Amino acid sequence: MSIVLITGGAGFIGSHVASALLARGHEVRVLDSLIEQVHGGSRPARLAPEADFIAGDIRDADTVARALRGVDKVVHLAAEVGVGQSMYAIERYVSVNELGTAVLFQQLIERPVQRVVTASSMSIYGEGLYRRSDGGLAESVERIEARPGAWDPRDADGAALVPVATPEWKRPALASVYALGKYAQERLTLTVCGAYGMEGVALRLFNVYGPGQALSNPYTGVLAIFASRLLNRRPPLVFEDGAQRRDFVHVSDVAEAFAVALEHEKAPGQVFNIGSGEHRTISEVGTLLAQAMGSPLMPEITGKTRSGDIRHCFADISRAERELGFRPRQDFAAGLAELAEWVARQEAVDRADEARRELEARGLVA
């Protein structure tokens, strides 16, 4: 079996990937900076004790070189995460996500590995794919003005557009600094690996949820933010009218996707959507989570929009199904119940209002 380095491997997704790889017989090494916003500055208990751990910054060439010694494959997860925060913490996001990835590949030129699998994001699509009233597809959709009564994109004639599952061939529409960085990460992976005889794969992750999320990080996944609010007896805050649609995929399915992408012969050189293949409204998800947590609180609809937000985007996972045999297994209701059970044993600082004030102060919420 292989020795696998997971950058950002102490995080929510990374720790699950580590466990999945260890279960398959791989040796796992983790490189993580343990930033305060996500980890509280210490190695999380959820990271398997068998994983060899190196505390360090992905932008530090010497640390990355040390982490790569003897490694056969790499899972690259190290990144700052959060669309909203990326729009004002620009230098930090570009530095970690783009420069950090460049440092990794600079070192990989000297210490090549067999395969690199990088975590990309559904955020690179901007708006998802839509169908026009004439039956044709619209892949370059932008909301000219997002406001009450006009949240959904329309075509040039003002006719309604119907959201459909978004495939990998849809052209990117990079609507945030975070999206720019994730696209740079996936292109660096495919470009540099191709040039130096390594195998590169990029997984475009949709909305990942499950036990182990950073509940006190107000820029993490929406379900973790909602759970933190409910745990502190506050209603989930939902932007716009709550009818925007997303694909929520359980972290166990995502971990399995990384394990398969590291090994499958058809994976190299490709990009794959990793989602559940289902979609739900944000308001519906907030209500279902409250019910799973036994809370009477319903989502609070703010009627406001954030800069960089999109209306609808959910995954077409047919390529991953066809090429990798990827099949999401976790039922959403069961996944929410598991999340609620885990959250009930946690403590969380609700910083959602603080995050909203940060965005409002910079004119990023309207």
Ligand SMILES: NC(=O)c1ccc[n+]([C@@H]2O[C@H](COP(=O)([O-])OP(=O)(O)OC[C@H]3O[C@@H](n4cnc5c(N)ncnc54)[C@H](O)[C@@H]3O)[C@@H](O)[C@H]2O)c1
Second form
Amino acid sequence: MSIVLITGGAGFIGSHVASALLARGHEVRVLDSLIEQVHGGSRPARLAPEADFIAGDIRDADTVARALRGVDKVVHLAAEVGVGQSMYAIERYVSVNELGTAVLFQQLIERPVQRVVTASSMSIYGEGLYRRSDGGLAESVERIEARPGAWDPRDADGAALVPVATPEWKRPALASVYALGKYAQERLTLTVCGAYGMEGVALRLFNVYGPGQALSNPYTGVLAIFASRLLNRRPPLVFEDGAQRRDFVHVSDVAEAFAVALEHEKAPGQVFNIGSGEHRTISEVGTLLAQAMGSPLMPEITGKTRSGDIRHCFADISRAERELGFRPRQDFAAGLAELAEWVARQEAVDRADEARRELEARGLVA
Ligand SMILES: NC(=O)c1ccc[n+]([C@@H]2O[C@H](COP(=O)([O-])OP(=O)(O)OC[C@H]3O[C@@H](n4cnc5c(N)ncnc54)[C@H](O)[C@@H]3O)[C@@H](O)[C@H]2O)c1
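Since the structure above is the form predicted alone, I would like to see how the form predicted in complex with this ligand looks, so please show that one next.
Full assembly next; the chain just shown is listed first.
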């Protein structure tokens, strides 16, 4: 069994990864600065008490050096996580996500570990993969203009494109400051680990949901944002027409993927999509969540676009299935019922309007 450091381990995904690793007999240490937007400043109750906790910033070299003492493996999750917010809090996002990862690897050169598994993101793909009407695949699709009646990307001749599951080989298209940072984290992990005899792995997570996601952080986790609205008796706010497709993967399946990626002999040097392998529209999940929470409210379709938003992206998870034996287990309806039950026991400040105003003030919503 190993001693595992989880950076950002007090967060939503981190606390589930901590529990999954403790259940497998690992020792867990967490380094987390407990940022206000996520935690309100205190160690969350859901973080297992057996996890050793160090409060500190990933950008602080001395703290990172202390956190790495005696550690065999690292799960790197510490990050600022709002795509929209990254488009105006640029310095903060580059500092935490890129410089923070650089500080971690600078310290790892002195104190190498066996393996580092980093959380990357589906956001690095930009638009997902599409199929053209002639049957060929289109992997560099971009929306020139997104407007009512013309939300979906089209090929160069204006013909319709059909979204298909996105595999790891699709070229990245970094459409936000957040995506740029996640790609830097992923590449730093593979490059520096490769150069110093460590094993590096990156998991490209799709839309993760489940109990424990910060309900009052309006910048991340569409299901958490919708839940927070519904809890406050307001309809979920849906951008565009709500027909954009995503892959929602339960946090327990993601935690399992990290546990496997830390151990599996085939993982090193690779990137893996981690999703459910299913796709749904945003309107549909808003409606299903409202039903699961017993709310009569329906999603409100705003018809607005956010700068950097993509239309469709959902996961091809065949590499993780084939190489790691990854099998998402959580049924979506059961996952929503569990989320609704957890949400009913929470208090959430609904900051969705505030977040939208921040983006609108900077011309990032049209
Ligand atoms: N939730 C998703 O759908 C999703 C999807 C793709 C990728 N990811 C990635 O997974 C990771 C975990 O995300 P999450 O959803 O659990 O978010 P989260 O905000 O709940 O967790 C991130 C944690 O990092 C900590 N943190 C932030 N800045 C820090 C700093 N400077 N030093 C130390 N700790 C710091 C925060 O306090 C928080 O506990 C992130 O790297 C994120 O980019 C998440």
